[in-house]
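Heads up, the chain below is alone and in the form predicted alone; it's given as structure tokens.
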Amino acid sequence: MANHSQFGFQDASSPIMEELVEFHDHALMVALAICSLVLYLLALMLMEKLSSNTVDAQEVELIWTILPAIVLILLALPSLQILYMMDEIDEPDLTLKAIGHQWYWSYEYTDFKDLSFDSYMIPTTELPLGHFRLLEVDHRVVVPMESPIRIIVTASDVLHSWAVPTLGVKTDAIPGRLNQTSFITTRPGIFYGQCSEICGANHSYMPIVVESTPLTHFENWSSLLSS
């Protein structure tokens, strides 16, 4: 999760989530490259080395032309990637459901039989030493690591967004329609996330924790919840 003064991502816990975190350095480069370059020419202007004598009009029409040409293409294609890696899901080998409620989350694990929970924040009263303040919840959604999984979102009431940051997941949930997007967690681990759209007075009140444990674990704790 974020550490205070944090400026840059949390660790990517996911491959999406890392490809995510390359493209912004990417960008970050080209924004770099264009303000060094405006700033160079502002300063051949200032000191009067640059002017409408020195350089032939057309010979300008045609980089300022070609110049954002070639940004946009370094820009796009990457971009156009991740969007088609961030929209396939292929055979996965765990389907989740996740509910939004006023003001908490309902799990569905539709592989199994009889394998469901709510999912509530843990009062700030009630709250273990040591655990993170309006981010614990008293059921986990556990999933084995290295394993696609598919993740359907809806909502029962107002809009909700079921997003973790840490693994690059972000789908909004709708009353009456299904979303649905994937992720593979990369590592075992806690991860934090939150509502990220605005639906109501305890919008604040609705963590996301997912637990990525060995497939064994999973299984241990599968059988464990259903039985």
The other form holds:
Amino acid sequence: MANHSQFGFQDASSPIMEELVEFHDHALMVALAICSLVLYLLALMLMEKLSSNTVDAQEVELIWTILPAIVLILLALPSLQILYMMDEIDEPDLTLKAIGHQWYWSYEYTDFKDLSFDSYMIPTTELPLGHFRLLEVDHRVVVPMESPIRIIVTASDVLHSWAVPTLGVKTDAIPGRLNQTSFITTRPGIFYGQCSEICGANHSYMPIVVESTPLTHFENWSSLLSS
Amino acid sequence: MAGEGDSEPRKSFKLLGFLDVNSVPCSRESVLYGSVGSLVVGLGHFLATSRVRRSCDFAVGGFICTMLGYWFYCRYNLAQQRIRQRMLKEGMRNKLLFEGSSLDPERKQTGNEGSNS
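Moving from the form predicted alone to the form predicted together with the partner chain:
Every component of the complex follows; first up is the chain already shown.
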């Protein structure tokens, strides 16, 4: 989860998020180079006398056409690579459904057993000591780690969005539509997210908690819940 | 006791307010090498031509080229290292999983060597 006053990304817990963070760093470095150039040119312009006797500027026009094209290519190529990588869904081990309601999420694991449950935020008054305010839920989404998971997101009433920043997942939940996304958690842990589409009075109070566990623990959990 | 010998967490240092050079891999070295490159190119040009304005232009160009050049070189090496780490991790896990079993690649290799001799 994010710390207070955190400005940057959370640590990545999925390969896609790792790629996104790397691309972001790459884009920032290109932005730094461009900003340095622009600052220098600005300082130069401020120090020079104004003059209108330039009639021909073939070289500089060539430079400021080709250079931005190169910069755009430098940014577009990795961006497109990641975009297509995000769309790959390679034989998921598990498919689960997330349904947005006002104002909670419900999850269905229907691959092997009919397992479904609702996930409500734990109110602050009932929160145990040391737990995170407005982020904890009564039933977490448990997934096996290092396994491709497909999640189908929809909503029952208004628009919602299922988002977990550390996994690099954000998928709109639209009534009457099934949106599909996938992720792989690279390590065990508890990953927090929040509804990311305005959906009414309690939009800020319907968090998402994904718990990534080794496969044996996941099997024990699903047996326990379905019994 | 936890904490003994641990260095303090590095404070973030944001260049131009947005690039945190302490937390982004390769960024600190890129900016430092860029600065050195800028000095070398700018100073070298000035010593050769005694033109201040043009030397400043070369210095800025040198900064950008050196910084971006080292950045791509460093990130490429980092990506290769990450791939090697993943392959190593996968190999170690497979070794633990399959050691002694019929799927053990080492056993298959020694089995082939025995049948060939």
